[in-house]
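Just one chain is shown here, as structure tokens, and it is the form predicted alone.
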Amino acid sequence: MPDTWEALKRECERCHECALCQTRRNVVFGVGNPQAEILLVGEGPGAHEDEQGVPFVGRAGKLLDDMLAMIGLDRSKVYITNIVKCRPPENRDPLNVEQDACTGYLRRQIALMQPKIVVSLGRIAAMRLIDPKFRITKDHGIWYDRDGMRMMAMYHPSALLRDPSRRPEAFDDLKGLQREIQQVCQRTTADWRDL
């Protein structure tokens, strides 16, 4: 039977494949258009997100909806999920083990969604989807072409947080991120040219 968005949510909903389930409140499999052009991939949910089981909701989450209105999109226009969609414990990074048990659920919606564009946030998401060697100070906003898809990492919203003096640089990552979306992204950029 061919999968569908809704009974992947359910199993990935149900899933017992490493410890994380035992210490989750909510699954957080993602956030927005499931047919966007436009995938956004964190590392895995914190505090806030595994009690709202929505992703990128707190501070961090502020910050990407204003990264993403900068260049005209908001999360009606782009998916937004996480390597991992359980909350590691503290916060701490997901254990190899865990983005194991999870990336098939990320590489099923990855195949429904059938993205031209995938933009890793942070540097876990990155070695996952990019290059297991990837230093995200040296190589973010260059991109990559991966399995028919185009493929970027960013600083991760609460790096940004973090180190404002990094801002700069995001802000020339996200023009271009538009300005790719512009060249291999009809629907997108068919939303723009409405605006």
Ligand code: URA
Given for the second form:
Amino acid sequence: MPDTWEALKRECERCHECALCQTRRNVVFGVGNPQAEILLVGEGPGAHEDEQGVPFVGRAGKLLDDMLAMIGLDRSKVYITNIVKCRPPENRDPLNVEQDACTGYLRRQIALMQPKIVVSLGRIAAMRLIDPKFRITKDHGIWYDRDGMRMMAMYHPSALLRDPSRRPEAFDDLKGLQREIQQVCQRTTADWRDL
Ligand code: URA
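Having seen the form predicted alone, can you show the form predicted in complex with the named molecule?
Below is the entire complex, every chain and molecule, led by the chain shown above.
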């Protein structure tokens, strides 16, 4: 049977593939438009996300929304998810074994969405999606071709909250994202003439 978004979501919401299922309140599958051409991938849900079942709803989420708005995007024009769909306790980095258990869901989300552009938010996602040796301070903003998609990593919004001196670099990366969208995404840019 062909995979469907609804079936995948249901399966993910019942997942017991790793120990994070024992401490989660909600599975955080993703938010936004599954038909979008742009996919943003964070690392894993925090406390607010776990409570609400929605990614990027805390302070970092507000900053992410502000960053998207700077280049004419909002949650209806992108899809947002994480490498792991359940909250790692105490907001620690997801363990490799947890990431291994969860990436099948992301792989299926990508197969169903077929995004043109995938943006990693922070080091953890970049190491999974772009290169295991990815160095966020050195490699952010660089574009890579992976499986027919254009991929780039930006600083995680939480890192920008902790260290605002990185914001100018993040702004440059956002402008790079906007340029890339204009080149490869026809649907997203259809109403961008006034930007
Ligand atoms: N940080 C992430 O990486 N993902 C979220 O959903 C929230 C905060």
